[in-house]
Every structure is written in structure tokens, then in C-alpha cells.
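Presented below, as C-alpha cells, is a lone chain in the form predicted alone.
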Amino acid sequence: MRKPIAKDLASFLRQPPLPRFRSRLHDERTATLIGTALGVAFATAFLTGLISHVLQHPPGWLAHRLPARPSWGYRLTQGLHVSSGIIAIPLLLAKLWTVYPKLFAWPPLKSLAHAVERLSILVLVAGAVFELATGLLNSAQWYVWGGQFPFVPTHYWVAWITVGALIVHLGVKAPAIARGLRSPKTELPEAYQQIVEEQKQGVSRRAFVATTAVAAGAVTVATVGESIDSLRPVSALSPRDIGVGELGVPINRTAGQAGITADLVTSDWRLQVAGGTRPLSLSRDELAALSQSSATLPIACVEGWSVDAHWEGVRISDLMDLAGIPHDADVRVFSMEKNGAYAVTVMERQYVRDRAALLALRLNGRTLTLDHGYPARVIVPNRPGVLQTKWVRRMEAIV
């Protein structure tokens, strides 16, 4: 009985009863079309982070090369940034669709650079779904991680861990990749062009590809209503509608959240300019009585929505020479919000100069409410959202 046991053990070793696929559709040029809109859309997803990245946390060296114009600048690249992430998922699905049999091949491991190219392959999938989820759900501010999960810095340098995956890939691969792209019929091995014979009247590879993108497309129109205005009445799926909410704006973070009640902001509030050579200490009344201007721009947050407003309050350059303070100057920005993530904020002087720049006080004609940062906040032109500070208390000069 040893013998038979120690033969199908053998034979069990060198080809186990793995799954057998018969599918025409995993085949290279199937894989490489999906591939290189699915790699368009990752390098689109990554640079357009990688930009929403900077702008919030701007290095010492390109923080006063940052542009402030266009005024949209943030909310184009923002939208494109999420967009792309979901244009991204219908692909990966898809992709994996097409290449999933190869995880069944036999054996494991043939050379060593067989051995990188798999390990370049479970990074890449793994980031890239880590990605999209976390990237999705925080575009829905559905936190299923908790409060502690540091989101930002994990979803940025998961990024580059993929991105380099990616790179890796691409340099195995790329001898498929280029008989992919340039073969106008499908090249399968030989052992699956009998089961091609056999199924003749399966899916063909156009059909797949077309509806792979009608998928990608239509979670795209259902989401991007989110920053395109004229989309909004069809983007079914999207999680928030932007023209809904407080004074025509929709609120990420609330006053309650925040920690902000209206006993902070009663009549003894005032906003202190400080850093200059004239200290100034306004009240709301005071800071209504001064030149007041107005300026048309788009809120727009990391989690990929945008929408137009109209403000109106006191020019933050203004205020600034008021103060005696330096047009050289960057000012940090201090809300009374205390715990939170952008409680201090520092705005760099290109920012700081803009003449669209505001210390508002109104939104959409109307007094700010509470939760859209009453009694003054800031808003400022190619800036996420989370830099246009709300309940500003003090406005200092970085000399």
C-alpha cells in the first residue's frame, strides 16, 4: 500500500487537482487592452493625489511656488482624483477576471524572476484594492475604521508601495504587454484553442472590453454630479447632493463635531490680527464696518466634491495691511475648533495676496451659520478644503 500512497503523492506534488479555466478571455491581448485602461486610470488616480497631497501638506521648498490661480485648479485635479479611483474599480475587476487562472498555474515559482514578477503582483493587488476601498469609502465619509486609523499618510504611501509594485510589473511583463497590444487576434496556447473551438458562441473579447467600459462609464456619470454641475440630476450613486445643505452648501464637519457651541461665538468674540506693526482685535461688528468685497469661488474637498459659492467679507490682504503686516508674510490661521486635524492652518503668502481672498462672513447672501464656520472663516482660491478654516479666532504673521 506504500508504493501507491508515495506515487499519488509524487503525482500530487508535481500537478495538484487545480481548477481548469475555458474561457477564451484569458488570453494576453484580452489582458493588456484591461491593463492599459486600467494603468491610464491609476496614473491619473496617483498624480492627481500626489498634487492633493502637496497642497495640503506642502513642502518647505515648493510652498510659495504653489499657484493660487486658476480658482478651480483644486477642484479639477480633486475630481479627477476620485473619479478616476472609481472609473478604476469596474477595471481591476475586470482585470483580474481576465488573469485570475495564472493563480492556479503549476508550479508556484519556475525562476527567480518568475518569483518577482508574483510577488510584484501581490503587492500591486493588494494596494491597489487597499486603495480603492479605503479611497471609496472615504469619499462616502463612511469611516468604518474608527477614528484612529490615520487614513491620510496610510492611503499616501500605500500609493507609492503600489505605484512601485506597478513599475516592477511592467518591467516583467513587458514583453506581453507589447505582443498584446500589437496582436490583432487572439494568441492562446495550444491547449486552449480546442476549448476556443468549443466555444464559439461564448463572450467575445468585444463584447467584454465594451462592456467593461460601459461599466466604467456609467459609475462615472453616476458619481461625478458630485464636482459637475450639469451631471448632478443623473448621479444616482453619488453620496452627497451638493446642492443641498445649509445656505446652498454642503457641510463635511459640523460645529457639533467640532466641539464649537454658540457660547463661544457670542458678542465678546474677536478676531485678532497679530504679527504686524499694528495688532488689531475686531469684533464681528467692527470687521462688517471695513471695506467689504465679494468673490465667486468653488469649495472643494478631498472627498471629490466641489461646488460654486458666493462670499462675501473682508479681503485677507486688506486685513493684513491693516495690521502692518508684511506682503512677504505667510500667516498661520487658528480656529477655535481645538482638537482637530486643521485646527491651525499656515497660508502661504501667494495665498494670503490674492485678491479673491476672504476672511467671509456671509455665503450665498445670507450670515454664515454655525456650521459653515460663523462668525468668520477663511476661503481662498486652489486650496482644499480643509484649509479654508472655519471659526478663525486669530490670524498671525509667520516672520
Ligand SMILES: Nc1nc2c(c(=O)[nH]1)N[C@H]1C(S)=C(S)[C@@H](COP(=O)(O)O)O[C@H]1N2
The other form holds:
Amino acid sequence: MRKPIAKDLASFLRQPPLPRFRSRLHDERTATLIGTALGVAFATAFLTGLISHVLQHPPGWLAHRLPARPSWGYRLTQGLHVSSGIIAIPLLLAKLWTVYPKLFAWPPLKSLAHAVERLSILVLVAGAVFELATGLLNSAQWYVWGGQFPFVPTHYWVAWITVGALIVHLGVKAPAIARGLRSPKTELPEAYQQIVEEQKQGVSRRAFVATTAVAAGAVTVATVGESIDSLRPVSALSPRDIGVGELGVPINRTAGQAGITADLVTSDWRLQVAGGTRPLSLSRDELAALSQSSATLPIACVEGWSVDAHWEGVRISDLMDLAGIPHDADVRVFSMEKNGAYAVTVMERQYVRDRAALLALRLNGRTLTLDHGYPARVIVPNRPGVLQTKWVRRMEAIV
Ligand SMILES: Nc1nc2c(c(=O)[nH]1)N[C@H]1C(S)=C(S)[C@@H](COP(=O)(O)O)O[C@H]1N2
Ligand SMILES: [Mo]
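Could you give the coordinates for the form predicted in complex with the ligand, as opposed to the form predicted alone above?
What follows is the whole complex; the chain from before opens it.
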């Protein structure tokens, strides 16, 4: 009596009745085509993410080598970072759909190498989903994780883990990728030839790849207007609308959110410039009476939006000279803000001494508004928005 059951079980285990997938949409070529586009998007997001990380948290050996030019450098790389992440979303969905039949592969683990491969894919998919989801939510300023985990270091370290898994994946899949990249016309295996005919009724690979490309293009056009002004009218889905905001510039954190109230910046506000041979304490009128400079520089937020603006104020280099601060000094900038992550920032000497770097008093032809950093704020070329300190009260040479 027992034997047949054991036999059945054995044959069941050898070949369980799992679904079979024969469509070309799940084959190596489709996976490779979509995977290549996804790989390019991930590589772009990773490299531009590294740039952003280094600019915000420069390691000591690099701190003085980061260039203050071109002034639009960070605007470009961070725009690319956010758009490559957004374009990766439809690409990742298409890729997962293409390869999900592998979930039903049998046996699930053939060897140690196979186990490592599957584990790397698990890490890769989980990491990719995490990065794209947190990045998208962050660009929309929807901080759903609250105090659960800090976005910046988590997004940064998960990126490394994901890229590590991606490299393992590419190594393991190199032969399949090579096959997938070859022209299918010359390489059609026979068994495959036979099912091509019966598959012709379904969605063709070309249609699937084209649909994916259209979806990827559409999300890009619909969002990239937050950093390319001329595309604003068609960018209905931008995480941020750069048209909203006082004086033609959006506001990432308002004075209210930063705890800055109008009565904090009454007439007794003074700017302190310390650490040099001639410490300064200047009222806003005194700052405005100094020689004024102007510059057209973008605010490029790490969250993706960016916009060019015309700034007027005192050249930071002039101010440092006036205070007797040496040319090779880095400067610490203090905001009136008490507890924010950007209340105190460091400005390395190459930014301090750039001729376009300003302690701005005016924006787009008007006095700064409180939300834009009145009475005075920093604007420096090629730096992330988070370092463009608002409501400055003190600048101090680091000696
Ligand atoms: N003191 C202080 N400065 C700050 C911030 C802040 O939270 N506190 N936010 C920064 C961020 S994230 C950006 S993008 C820019 C935006 O400047 P804006 O609000 O004038 O557009 O200000 C920066 N300066
Ligand atoms: Mo920002």
C-alpha cells in the first residue's frame, strides 16, 4: 500500500505541477534588453548618488578638491539622480514581470552556486525596491518613515548593498546576457523556433519592450520639469512644482518649520564674522551698504527640484577679507535655526573664495522673504541645496 504513495511523492517532487512559461516575454533576450536599460539607470543613480553624498559629506582627503565649478554641476547630477531613479521604476516592474517565472523553477536550489545566485537576486530586488521607494517618497517630501530610520545613511548604505548584489548578478548572468544580446535571428534554438509560431498571437516582445520604453519616457517627461524649466508645462507629475514658491523659487523648509519667527529677525539682528583679525558685527543696513555683487546661481535641492535664480548681496570672499580671515580658511556657517540638520554647515575654502559665492540679501530683484532666509542667506555655486544656509547669524573661520 505504501509504495505507490512514496512513488507518487517522489515523482511529484521531481516534477511538481508548476506553471510553465513559454512566452518570449519571459526569455533571456527580453530580460537582457530591459535589464540593460535598468542597469544603465541604476549605474547613473548610483554614481550621481555618490557625487551627492560626497558633496554633502566630504571625506577629509577630498574636501578641498571638490570643485565649485561648473555652478550647475550639482543641478545636473542631482537632476539625473532623481530622474534615473524615477525611470527605473517602470523598468524594474517590467524586468520583474519578465523574470518572475524563475520563482517557479524546479528544483529551487540546484547547487551552492545556484543558492548564492538566488540569494543575490533576493538582495538585489529588495534593495532596488527599497531604494526606489524611499527615493521617490523623499523627492515628494513624504517622509513616511518618520523617526523609524534616517533616510540619508540608509538610502546610501542600501545603495552599496544593492550594487554589490547587482555585480554578483551580472557576473553570474554574464553568459545569459551575452546570449540575450546576440541577434535572436541567428541564435534561435530549435525548441524555441517551434513555439515562436504559437506565441505569435500573444503580445510580441517588440510591443512589450516598446510599451516599457514609452512608460519610462512618459514618467520622465511627466516629472523632469522640476529641474528643466521648459518642460514644466508637461510635467504634471513632478514631485515638486518649481512654479510654486515666493519670488519664483520653491521653499523646501519654511521659516515656520525651522522655528524662525518674524520677531527673531527684528532690527537687532546682526551678522557676526569671527575667527579673523578683525571680527565683524554688522546690521542688515550695514551689510546692504557694503559693495554689492550679483550672481545667477541655481538652488538645486537634494530632493531633485532645481531652479536658477538671480541673487544679490555681499561677496563672501569680500566679507572674509574685511574680517581679516585668511584665504586658506574654511568657514563654519551658523543659522538662527536651533535644531535643524542644516543649522550649522561647513563651507570649504574653494567655495568661500569663489567670486560668485554670496551672502545674499536679495533674490530675483526683491528683498529676501523670511521663508527664503531673510535677513541673509548663503548661495554658493555647485553645492547641494541643503548647504545653502538660510537665516545666517554667524560665519566663523575654522582655524
Ligand atoms: N537654516 C536652514 N537653511 C536651509 C535649510 C534649512 O532647513 N535650514 N534648507 C535647505 C534646503 S534643503 C534647500 S533645498 C534650500 C532651499 O532654499 P529656498 O527655500 O530658499 O528655496 O535651503 C537650504 N537652507
Ligand atoms: Mo533641499
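This one's a predicted model, so the numbers in the text were calculated from it and none came from an experiment. For clarity, a rigid core is taken as the largest C-alpha set superposing within 1.5 Å between two forms. Numbering follows the first chain given and starts at 1.
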Inset, instruction - Note yes or no: does the Cα of F149 move by 2 Å or more between these two forms after the core is superposed? - result: yes
